[in-house]
Amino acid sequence: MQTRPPVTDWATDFDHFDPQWTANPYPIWADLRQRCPVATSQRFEDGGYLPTRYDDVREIAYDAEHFSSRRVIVREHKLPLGASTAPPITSDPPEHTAARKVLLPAFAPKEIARLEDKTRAVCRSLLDAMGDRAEVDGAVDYAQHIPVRVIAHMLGVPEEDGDLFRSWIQRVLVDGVRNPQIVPPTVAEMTAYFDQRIDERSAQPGEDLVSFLLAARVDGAPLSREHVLGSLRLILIAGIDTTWSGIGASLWHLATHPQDRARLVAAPGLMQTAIEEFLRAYSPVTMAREVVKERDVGGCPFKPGGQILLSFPAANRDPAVFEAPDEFRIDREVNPHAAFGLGRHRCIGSNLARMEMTIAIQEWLARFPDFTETPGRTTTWSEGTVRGPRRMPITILRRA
């Protein structure tokens, strides 16, 4: 791994990869929104911009003018326009207009009920292989298979594939990052991968989402091959990471607030803002976006070219809009985070990761109603753009 030398002033040299940010964030924003709101960095092609406070982050997401999504992941090196296009994520308007209505329908909340009960099937066999084990890795053996599981059947692929979703996202989203070298590769494999599953959907359409995307129609022509291709990554690498992420974070926090999951254990009525409450707390997802045109935002100019790390986690932890950011509450009603992000470009598959992050703790609190994160060891979060536990050591207490 290239060896980066450490942030010395977040304000002027911020590193979503610093050891210090992967271990613990949340001080290094709560700093900066006090004596410097939005921070900047050379470690990026053109500069990096750090927006730290919840109404500049909201302004800069609405604004597509200035601030394109044609690049959505900050990096040291860019990557040439149009190497990993993945609409509408990647798209601004008018094409994302059209490109994100294609999917709407797909990811509507009556078809994701459908998929309830092979969620909650995914999650008990996954339970059910941990057996009588006195300790397992709530990430490992659990959060991280379960949306993969998912999108597998909702692709219509094997899930026996997850290993390679596994190893795509890391390249992706982490290890090209730093070496943009690897990421045209993984795309080419992941091009390969989805050109075969659309040979096969165009002899004989199935029900599952290449086929949706074969059958749709915008203004009357279908998509092209690249659009449908571009889509199919998205929904893969999107669908994946972040929602394992969000999982491993709300284990995580039962983990180690007894009185949290005591009461939530207890009090069942509560999941639905206790989920809210989750997502606002450990929002997983940090999205970016390029300068185009010079604009002040917060007192800080931004120029042409620049990166910027658009930290909806960062928003969320903002006192001007959350009381007491930095505590959970379980039971928190004003709740208007942003962990699918703002603007037009809000995550279309939020009703999903919602499905199945209500359905991964009310399966495992069934289960396991009491346990700790073990003790004398500790959590590996991931590193970049995904926030998550990549290793969570939990010892169970009591099996219901």
Second form
Amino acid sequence: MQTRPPVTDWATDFDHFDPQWTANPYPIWADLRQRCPVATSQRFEDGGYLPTRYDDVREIAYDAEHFSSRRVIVREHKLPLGASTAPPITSDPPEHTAARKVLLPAFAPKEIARLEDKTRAVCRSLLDAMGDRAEVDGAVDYAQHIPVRVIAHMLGVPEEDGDLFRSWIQRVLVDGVRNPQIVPPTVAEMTAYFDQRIDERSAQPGEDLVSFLLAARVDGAPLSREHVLGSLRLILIAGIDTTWSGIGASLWHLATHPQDRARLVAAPGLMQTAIEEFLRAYSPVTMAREVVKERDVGGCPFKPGGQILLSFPAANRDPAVFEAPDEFRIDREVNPHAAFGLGRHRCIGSNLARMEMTIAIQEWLARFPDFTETPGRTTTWSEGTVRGPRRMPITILRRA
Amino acid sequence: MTEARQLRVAIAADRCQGHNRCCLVAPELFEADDEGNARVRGDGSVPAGLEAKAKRAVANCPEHAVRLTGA
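And the form predicted in complex with its partner chain, for comparison with the form predicted alone?
Time for the whole complex; same chain goes first.
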């Protein structure tokens, strides 16, 4: 790993790849929220901005006129526009509206409910594969596989392709932020993969998402091949490490908080508020916007070209909106969290993510009602734009 | 003597983004349409006993799209 100059002042030199941020970003945001509340950084081309208050994040998310989605990852060096379009996440109105509308039905709650049995079977087979080991890795042996297998199922491709999917994500979202030259060949690889799938499904349509996109019509016309490819890249990239991080962080919380663990096992009816609280307290996903027209938000001028790290995780720890935000309350009743974003770009996979998290935790607890983070071993967290455990040594204390 | 006014929920369709929180908190009062956006069941009247759930649906909507009237 290359070394980066350490951050000297988080308010003027923030870096979401700094080891301090990766280890524990919450105190950094709490400090910035009080004294800035918008941090800046020259580490990112044309300047980076980091709003930390819920209201400021909302303002930016709602304002596509000044803050474009055409670049959704903050990078040291911007990629040329069009290098990795993935409609609708990289679209602004008016194109965004139709591109999103076409995808929505495939991710509506009743469609996602049809995937519950498959998800449960995936979780059980992963738990079966752990055998009677006393020590497992909650991320490597469990969380990371669940969304990959569910997405593979949705796309109608072999589960074994999951390793390929994870390597693409690592290169686009993590390695590529610092080494932009690896992004275009990765995108080309994904395009080649999905090009083949499109040819297959054009010849023989199935019940999968590729066929769904090929059959979709906007104003009577099919989507262009480029659009279908972009949306498939989006579904793949956005649907995997995000949910894997959500499942992993939830398990990590339970592994390190025996009272919450016992409470959830004793009262499964708490699952709904627990899942929303996992989503709030450990929101995995940070997005980005590019300033296209100057505007002040939170008393800070945002200059055209600047890249905004749109931290929904920071918004979700804002005491102006959430009582005792740094406390995890398994039965939190008022929790309008922004883990899935705010405004027109609300995560289209939110119902899928929530379903996968719920079933993953239910099945884990049904098999392992008591477990703990392995003493003396540390959990490691991903870097950058999606936050979740990547290695999480867990000792099983009791089996059902 | 005044009768308590009828509580009613409504969804501001221009604000709803399909977070689905109201449908999860109060499935008796809300449902998702084919695109995943929320709509009220029936005419939105809140039956006795569901007042607290209606208020929770309002409080948990991140887009401020759920309205409660008659309170």
